[in-house]
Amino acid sequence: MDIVLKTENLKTFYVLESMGEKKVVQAVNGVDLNIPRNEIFGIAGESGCGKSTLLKALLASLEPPLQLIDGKLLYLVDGEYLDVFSLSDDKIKELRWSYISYIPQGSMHVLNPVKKIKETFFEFLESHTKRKDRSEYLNLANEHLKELGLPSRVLDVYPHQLSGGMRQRTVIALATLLRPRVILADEPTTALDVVAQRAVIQLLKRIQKEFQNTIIMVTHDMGIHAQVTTRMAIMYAGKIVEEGPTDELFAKPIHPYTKHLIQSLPKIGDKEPREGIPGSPPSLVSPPPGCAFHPRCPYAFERCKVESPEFVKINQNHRVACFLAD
């Protein structure tokens, strides 16, 4: 299985000092992860878990507060591993849009409100190819929006003139357009109706299909895991608490949290009421001793208050970090 992105124990924290205070959030806590080539890989879990600053680590993306405390982050490159956290600045940037790339949450706030779509476009080009005349990145970017069934009309209005699922397709042409192997997609579909919602992940699907590369897409609704992931893994408090095939963690979901998430999604012509998960997230800044879960878990019992447990194969593909699972 040809791996392209993968960590090792990574840790990645928000220092916060305040009047000579300060306050540690583990947003990331010893992260385990070997992403494959040509999936969608979903990661899934409560707001406040560690999702998105995941991404950010996975980007090789830390500005303060956020710090690398631990681990290493590899990605395949020409048939080698690059610890990415110990390139040069230069080296990093050069990766960021050619190797991996990021579609970030809310395509208004990406695009200048005041330049048209396509001087966003040339201003990309401009900073990460060798230059070339404004035609030939034109020609380029009509030639990419193409490719993705979007209008080349988009290029000449500005932002505000699209409505938020043309935007955030626009948004996705930016990220995909040096045909990036891996695309880090942040609640892609958040904050848009559902008819905007398919097209966006139809949009994806596609690019993945024809680009080979891989996408990892963070989002908190799982019945959109079931419908474009193909691998998944189930993040809470800063952990990754199970990972496998989609189709098998929906079908026989061993962590406690994870059967949460999927219980909660309404099913056609199920009438019964939806339980939610009991509780809330535990805070980042002083998570519970032993399994994090255990204050919520209807199957807690006393190991699980002390001991944090480790990762257990099910299967060669799915594995979960649960005593449950012994």
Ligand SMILES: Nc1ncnc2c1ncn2[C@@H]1O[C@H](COP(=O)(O)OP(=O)(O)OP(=O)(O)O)[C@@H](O)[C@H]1O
Contents of the next structure:
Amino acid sequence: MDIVLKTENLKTFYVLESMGEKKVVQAVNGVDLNIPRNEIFGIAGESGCGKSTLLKALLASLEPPLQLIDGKLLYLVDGEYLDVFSLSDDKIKELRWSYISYIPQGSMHVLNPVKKIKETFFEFLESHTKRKDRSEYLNLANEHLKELGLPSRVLDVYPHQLSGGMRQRTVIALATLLRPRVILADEPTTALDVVAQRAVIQLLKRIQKEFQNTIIMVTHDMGIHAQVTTRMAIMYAGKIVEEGPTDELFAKPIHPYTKHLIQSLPKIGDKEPREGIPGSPPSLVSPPPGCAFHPRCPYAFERCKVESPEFVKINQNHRVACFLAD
Ligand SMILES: Nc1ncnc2c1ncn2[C@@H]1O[C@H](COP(=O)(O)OP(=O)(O)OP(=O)(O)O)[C@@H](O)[C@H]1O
Ligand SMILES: [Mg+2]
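Can you swap the form predicted on its own for the form predicted together with this ligand?
Full complex below, order starting with the chain above.
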């Protein structure tokens, strides 16, 4: 299995200071990930678990108050692993969009509301490519849209003239213009209706297949993960608690948190909405000691309150951080 992107004990915290008081939000707290090439990898977890912060870290986009505390981020570029945090800002900028690109959560803001979409595409190409003129840009944009099955008329309108779903697909087209090897997509389907969601999912699948690249998709929606991803990681309180092939996770979830997430999915025939997980994720300023899930876990015992569980390998592809998996 080719690993295209990996992290080793990655820790990125928000360090906030106001009136002499320091507050540290441990948003990404020791994450080890190995993302295989050529597939759609999912990251799931409830609101506030650190999913978006993890994507910012994977993009090496750490702006205050977000700080790198520890760990490594490695990209496989031309057959070699680059230690991203040791690169110059210029080199990181060069990798961004051409090697790795990002579709931010609530990505509608990416499109300038007072400009035709064409202009946003041109500006993007201008700042990331060299010596091209507008007609060349127009050709590139048109071809790319065609490749993705999107109508080229989107270039001639303003963002507000598009439906939410079409706007999101346009943002995805923009983020993939330079054919990045890795795409980070943060909640790309959230806030869209079911029909628009399906179109976005189809587009992401098409991009993955056509360009043989890697998509890392974050969403709290387990239903979307089941439809789109081949592997996934479950995140809780800044840590990965379970990782494995999506099918296997759904068929045989091991971590109590993964079980809860899957059980809370609505099923056909449900008359009442399913019960979510009792309680809510902890504050990441002072997460609970031991396993951070223990206060909500129906199976917690003494050890869970004091000791943080290491990963246990269920098989070659599946690992879980839970004492019960031992
Ligand atoms: N700019 C910031 N400054 C300080 N704390 C932040 C900032 N952004 C996020 N946080 C905190 O970091 C933690 C993780 O947030 P993050 O946005 O990564 O979670 P998430 O899993 O993406 O949630 P959601 O599903 O709601 O998008 C939360 O406790 C959040 O309050
Ligand atoms: Mg988020």
